[in-house]
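To begin, one chain is listed below as structure tokens, in the form predicted alone.
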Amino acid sequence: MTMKVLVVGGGGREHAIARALSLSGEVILLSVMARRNPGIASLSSAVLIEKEVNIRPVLEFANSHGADYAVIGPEAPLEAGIVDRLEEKGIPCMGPPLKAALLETDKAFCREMMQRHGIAGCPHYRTFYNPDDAIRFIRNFEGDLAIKPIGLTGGKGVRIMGEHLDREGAVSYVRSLGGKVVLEERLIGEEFTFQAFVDGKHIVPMPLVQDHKRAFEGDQGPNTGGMGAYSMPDHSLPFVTASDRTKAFEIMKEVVKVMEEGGTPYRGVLYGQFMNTARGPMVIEFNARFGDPEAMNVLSLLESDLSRIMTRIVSGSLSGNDVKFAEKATVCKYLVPEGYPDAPRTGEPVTLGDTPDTLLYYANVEERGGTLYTQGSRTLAFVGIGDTLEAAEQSAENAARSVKGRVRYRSDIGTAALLKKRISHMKELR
């Protein structure tokens, strides 16, 4: 029996869930997207071109339609309760409801919450709403702060003392954001990304990620929304201990749980972003969908069937026996505009070379007469796998190197050198 499910977004972690999707021979995909995006495109029976945001005519799109069941990809429709609304008109979601995803839209909501359930991983932080009591704060702290908007920035907003800022751009920083801040201390570690699929009451892991922030080679320059990512065969990371991952899976797991008993039952994906410092796995934060780019390393290894794993969700069934990922390694490596992430160039052309080993997603790209031309964010991405990191390292490089036009991106994500780096430091620290 065929079921119609609707993609809502645009990016590469939007055509990776198309294309899961796309495997079952089950689905008719719909897709609702701000800008054309090609890949996702090609996968579907119908497209509509709307700010994911404008929640009426998507409504009226997926209805007119008759989608079964809608996916949600981006974060800033999940803030503005598409899932709530969409499930009023009896679609139901992948997806958490507006007041679940305060995991993520709130950061102040989210802290609260972890200490007032004595959740481990909270580091010691402070909320302010108001600019002159945080710069105080600012002022008079021994150390350096991780100083983070209260609500969305698209993955861009945090800036941490002592590696983006000094004292006095920090309190130029908080200036600018009107004083809704939350001042958390600054975690030293390596950090990874833990998702699981959830169904409000049960939740299952999926391979642990390392996505590369910053915009340059050896993590320099300005963050952006990442910049690519990578994943070991035996789906976890050398620098993360079993005990480690076990931790920071509890705490996933208890931050369901405390969702649950306060009547907001979490479904969907969970994404966890830990620090693994001296002392153990940190929460730096919680988002309430996949992750870009890590959702392209994740369900490039998938071997289940998205859509039964969505139906699963959705009717609260959810089971480890649903999802399984193959044992392999993959590396994400993004293609960016030239002067990307602060002054990209746009419309320039961009060509694809032969890449038959690796898997190509279109993000934030423009196709005008069978050419591609860059637009202001991400362009594409390419994913390698392979029985080793190497393997797979190597496949994503070749590809990504085969590109011409005005665009460029960090040759160094899940090289040996890089992934040796981490190790040493995670050693040093403990």
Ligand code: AMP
The other form holds:
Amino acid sequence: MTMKVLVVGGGGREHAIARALSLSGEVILLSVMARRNPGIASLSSAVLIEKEVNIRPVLEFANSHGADYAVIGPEAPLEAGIVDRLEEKGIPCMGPPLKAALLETDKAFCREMMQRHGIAGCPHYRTFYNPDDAIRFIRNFEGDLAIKPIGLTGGKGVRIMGEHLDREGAVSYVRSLGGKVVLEERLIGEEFTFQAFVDGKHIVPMPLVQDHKRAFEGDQGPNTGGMGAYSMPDHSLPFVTASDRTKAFEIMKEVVKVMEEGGTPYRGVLYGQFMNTARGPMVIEFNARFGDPEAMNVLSLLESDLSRIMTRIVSGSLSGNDVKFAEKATVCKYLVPEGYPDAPRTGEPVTLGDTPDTLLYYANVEERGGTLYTQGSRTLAFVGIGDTLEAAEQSAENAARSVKGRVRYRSDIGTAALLKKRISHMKELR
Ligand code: AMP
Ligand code: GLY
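If the structure you just shared is the form predicted alone, then what does the corresponding form predicted in complex with the named molecule look like?
Zooming out: every chain and molecule, the one shown earlier first.
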């Protein structure tokens, strides 16, 4: 039986979601996005161009087109309550309702929940709502802190002492935020992303992925939404031991259990951002959705039908048998406008080469008269898939290199040299 599925969001992540759903053969896609993503649009039977947080027009569109389900890509519509509103209208969602999305949208809620229930992996932290107390704490704290604005910041609001700013810089930053911050100990280690499908009770893991937040090669430059990511054929990462992975998964299971017991069951994709430290995996944050770029890595490997996973999540009957990923490596490289993220060159034409072996996901790119043009955010991404990381990297690299225009990408993502650095960093710490 065919079903109509509304995909909310217009980035590379949502293109990957739309593609995975469209492979089902039973899905008629509807989509809503602030700007027309040519990849998603070409897969959709109807498109609404509208900000994803403007819930009323989205509801009208979903209703008038007879949407049976919705999949929510980004965090902003979750925070705007889109799931609660769609479900009131009888459209079940892959994505958590407001009270469960708090895991991502309210960093203080997340830390307090972990601490109250004694969930492992919670760094020492304090929450502040006024600048004087926060500043006093910073001046008296021995060692470096991570400074996190309490609300959503698109992954760009966190500043790390000793990395982005010194103690006085931290004081000014906290003042500029009006003192509404979570301050927590700076964790040292290697980051990894652990995504899982969750139906309120059951949790099914996806392959681990490592994202690259910094704009430039060698992890230099400002933080971005993510420049690219890789995953390995064994679905783990070489600097994450089996015991680290188990501990991280236990933490995620614990969170799902606590949310269920608290009467706010979590449904959708749970994204755990971990720092693997000398003491094992610590939680940097949870997100209430797929990662972008990480969705492109895992969904490119998904052999099961995403629409079936979605219906299982909605009915609370998800099992490990519903979810199978190919045992291959992936490397995702994002192309971004020159100057991104601080001063991106927008409106620049981009020409693609011949890239038959890779998957192409469109992101913040405009198509006009058959030509692609950059906009302010990440432009498009290539995912290479291979039996080895090297093969996947070569494929993504060749595709990225063949693009002409005022765009750039990180050529080091997924390379043996970078991986070696990660592994030796972890060895040094342990
Ligand atoms: P977030 O927006 O929470 O994902 O944070 C953005 C980035 O800041 C993370 O990917 C980490 O690289 C870094 N970060 C966040 N919290 C910490 C912490 N407690 N210690 C060290 N780095 C952190
Ligand atoms: N890649 C980081 C995120 O989606 O939050």
